[in-house]
Every structure is written in C-alpha cells, then in structure tokens.
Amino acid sequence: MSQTPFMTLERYIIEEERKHPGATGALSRILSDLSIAAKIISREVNKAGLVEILGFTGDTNVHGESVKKLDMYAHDMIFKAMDHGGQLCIMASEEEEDIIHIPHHFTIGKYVLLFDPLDGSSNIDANVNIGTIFSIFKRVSDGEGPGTLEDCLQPGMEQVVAGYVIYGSSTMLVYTTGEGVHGFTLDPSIGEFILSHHNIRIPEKGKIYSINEGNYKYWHPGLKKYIKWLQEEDRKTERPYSTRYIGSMVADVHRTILYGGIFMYPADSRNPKGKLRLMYECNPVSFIVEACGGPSIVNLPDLIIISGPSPCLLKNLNNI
C-alpha cells in the first residue's frame, strides 16, 4: 500500500503555508494559476498532432531559434493565466525579447515570474517528452509600481520557488521552495494534480550519464577524458555507466533526479557560450536538484548535475 497521502496540489500548498506564520498565500495563488496553465498546455500537447498545431510559426525567438506553434501557444497561455492574479509585478519568457509587464489595469504584486514555456520543443514532432520550467523571485525594485529589469536579473540563490512541468505518458508538476522537492501527477479524469512523489531525494548512486555525445569532437579535452573514465570497467566504483540522452532537458533532468546518475550540458568549441539559458533553465533546475540532495554545478556556460553525494565522481570531474 502506498504511503503517499491523497493530496491535491492546492491542498498541499495551503497546508504547507499553515506551517509558516505570516504567509500571505501569494505563492499558493501563483502556483495554482501556473497549474491551470499547465493543464491547458498538457491538453494541447496531447492532441497536438490532431489539431494541426505542430510546426513552425515562421518566426524566430530572441535566441535565433525557429519558434514552434506550440511554443507560442504555451507562452500565451502562461501569460494569460498569470497576468491578472495580482501577485506578480513582472514576467520574462524565453520566447520574448523584452520583459513582460503586467497590464496597467491589473493589480501589481510583489513577485517575479521567469519561464521557459516549452523546453525541448525541437522534439515536439517526434512525440518526445517536453516541459515547462519556471522560477519565482521576490521583487527588489522600490515601490508598488510595475516591475523592472532589475527584478528579473537576480542571482539564482534569491529564488523562492522553482519547478517544472513534464508532459509525457503522464503530466507531472515538480516544485520546490528550497525545503524538499515534491511531484504532483495530473489525473485527467478529475482535472487535478495529485501528490505522487513526496519529498523526492536524488539517489546517492546512479548508473546513467546523460550528455549529447554527438558533440564529442568539439568538447574540452578534460571532458573527453571524464566521459572515457565513466565508460571504463571498474567494479570498485561500479563502472561503466550507461548512457541515456533524450534531448529534452526537462526529461533528462527528471530521469536523473528519480534514478540518479549524471546530467551534463557543456559548452564546446562551436558554442563557447553554451546553449542553456541561466535565468530560464540553469537557475531553476539547479535550485531543484540541490533541494533534493544533488550537487548542481553552474559554471557558465556549463551545467552539471550529479547524484549526491558522489565524491568519487566529483573528484574526477574536478580534474577536468
């Protein structure tokens, strides 16, 4: 019999807030609004091939990437779900070049939302897992007026909530406030996210490493050496590792958190600045991984996640 209590996302957040005197309920309302957007995006993802929503819009985003139709749908849906709740002062999206102001006729709040509306969208047409990543900060600008760019460019350590939604065989929302990581699986029959993974802890040891080995020839020599070390046979350190690489960051990170192992997205000679975005991807993912007990190294332009604690892996990584 499962020991996980039957708990909806909203009920869980409310009960957690009761443990913290002085909580205003603002974060619970933000997460509730985000969950509504996630339900709608999940519905569209699951029927995308049937309603001809797949394909490119013909536009490119601020990073020079072709924008998929579903990317913009997800972006618009999150904006519409979040703009009028009265909890946010500003938003920023990977799909928008500029910061996103709250419409002037809505109440301005004290929180900041950054989001990647649909991570891994290059895999949409292949029916591979994709996801939404979000990060929440408290505003730092003065006054009660509109938020500013300063509010959006805070260090990752200032995050108050981070999470992701993964759309696959089931839809799952994972979030943390820095005190434990919890996963909620969407039950489409009742339209609710139900607590399915309470207090997720990354395993101390894994057997999988995840990296795009198609870029091997462009890597730093030290990284090549590290990957070869993972592939060597050694019973004492339980090597070799197997490789698994989906190509959707949310999916690869989600598997690493649940099964353990290593996830790496390094820069290379073709992309010396890397391809991951600090504010939309590295910061929230690192916050989540560290909250469930795993080292997460953001040494821009690289992101490295390792099952923790794994001193042997870290020692060899430090030798790169």
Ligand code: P6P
Second form
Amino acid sequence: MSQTPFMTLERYIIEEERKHPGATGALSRILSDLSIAAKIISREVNKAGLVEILGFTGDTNVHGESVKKLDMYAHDMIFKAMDHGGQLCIMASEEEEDIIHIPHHFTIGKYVLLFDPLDGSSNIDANVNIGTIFSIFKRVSDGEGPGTLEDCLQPGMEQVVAGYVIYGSSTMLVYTTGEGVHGFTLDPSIGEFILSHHNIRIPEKGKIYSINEGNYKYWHPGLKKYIKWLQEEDRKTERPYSTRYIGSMVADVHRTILYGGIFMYPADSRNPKGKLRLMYECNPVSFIVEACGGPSIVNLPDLIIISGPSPCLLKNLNNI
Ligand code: P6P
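Taking the form predicted alone as the starting point, write out the structure of the form predicted in complex with this ligand.
Entire complex below, previous chain first.
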C-alpha cells in the first residue's frame, strides 16, 4: 500500500474506532499513549552508544536475567506513559516481579496491559534489533477498583489488542485488534508513526526457518528430524530452507510475518518448560501471527511457535 503521508497512527486508530459505534476510545487512548513511550524509547535506543545507558544495572529480573540499563529505562517510560491515561486497571511487566497498580491519584480504567519493555535486550550493546511487546486484555475482576492478578493471568484467546515496537533501521509499531495487522513507521523528522504496512499478510510459503541451532543436542528427536528435513535438497518443496536467527524474538518474528517462514523456540531437555514467556512474548506474538494469516502454535510446556509455514510443513511437524 502506498504510504499516505498523513495517515498517522492517531488518525488511523480514530478512523478505525469510528467503524465501531460502541467504541469508547479507550483502546485508542492506550495505543496513543504506548506510541509516546515507543518514541521516547526509540530516541534512547538510537543514541544508546553515545550516552551512559548501555551495560547492566547490576540487578537481575524475576527470571534471573541480568537487567540492562535500557531495559529499566524502557520499563519506566512505559509505566510513566501509561499510568495516568485512565484506561488501565493494572499493568504487568517482564521487569517487575509483582503486578503494577495504577497510582491512587489517577483514574482506574477497564483494561489490562502486559508488556515486555525491551525484548532481546542481550543484543543491545551489539546494536542488534530489539523490541517492546505489549498485550491488552479487558479486566475480568468485579468492581471499579484496582485490578488484580486474575486480570493479568488471562488466556491468550482473551487478548483484545497485541503489538510490538521494533527498534532497528527504523522504528516500527505493529499492532492488531484481531482485524488485520498494521505497521506504522516512525518518521523522526515529524515525530509521528505513519502507516507504512497496511493489513500485513504473512506469505503462504517462506524459505526461512529460524531457531537457535545451538540447542540442537537438547531437542526432541522429532524436531531434529524436522530441521534435517528442512535442510534436505528437494526442488518440489523448494528445500533446503535458509536459516536466519537474530536471537531477538521481535526481530525474528517481524521478519517471519513479512517474508514468511517458520520461527520456533521449542522446549528441550535443558529447558523442559521452554524459555519464552507465555504472557509477555508468546501470547501477543501468536495473536499477531494468526491475525496476519499464519498458524501459530504455543504448546506448553513444549513452547514451539510456528508461524507462516505452508500446510505441508505443518503436517510434517505434527508427525514428529
Ligand atoms: P536464546 C530474548 O532474551 C528472548 O527472550 C527472545 O527475544 C529471543 O527469541 C530468545 O530470548 C533468544 O534466546 O536462548 O536463543 O538466546
């Protein structure tokens, strides 16, 4: 779709909102506030090498991972952008052990925001693409008061919005409400996200598989067989596939929905419960992948997310 110069994110979400008479504007406000956080994080990410914001804080997060200064910066910016909009009743972040309450002096809303402030942060110092992932639910707890853990621990099927921001050669915000997946590229000269990828559809067949082959020896035998199958030469099924693995889920998934192919992060004998987080990574990404036409499978504890393969590849995988 040719880029409409003034189809900003704000204009797009308002025009989409008008198509739903019952819409209250709450989700539009949430997305708009998230885009402000994304612009601020993008500014810091893009000058990270020049200011004292690289490196580690010395802390570890709830998952036992060393926390990068930019991780915490992104977490703080999202909290500050989202705490006062009056649309949320609770938040949860990969960087915080507990749920995050809305400050008492702000209005409490009807939605729940889960986010991974900076996914792939181990790549920050190498200037590799990183991203913010977000997932939005309606509250399920009774009353108008503060949200609860129950509001945060909902099944992925209940998401109303999912999206990510990828910080790379450009900064792009990609989101879905279930009606198509749309990408907005930040024009830093005007500070606006401009619609650049309307209604992204994942290609029916890709040529790339994406998985950390360093874990090969720990994989399920069937998965080893499947990956070897992808590597065999066979013109009819256009094999072998190429392999691409960035190690930053947002980047690997973004490439997969644009180019097609398969992204996997399976559980293995070393990580029997898998590694990717269900609430902050798998659920939102799966919602996006399925909204742009790709099958996405999150099998707990075998966390295998497959997106974009042609049916024959899925059939093979199901046989492993
Ligand atoms: P590995 C980043 O830490 C992350 O959570 C995802 O973004 C990424 O896909 C995965 O971990 C990379 O993990 O074990 O391949 O380094």
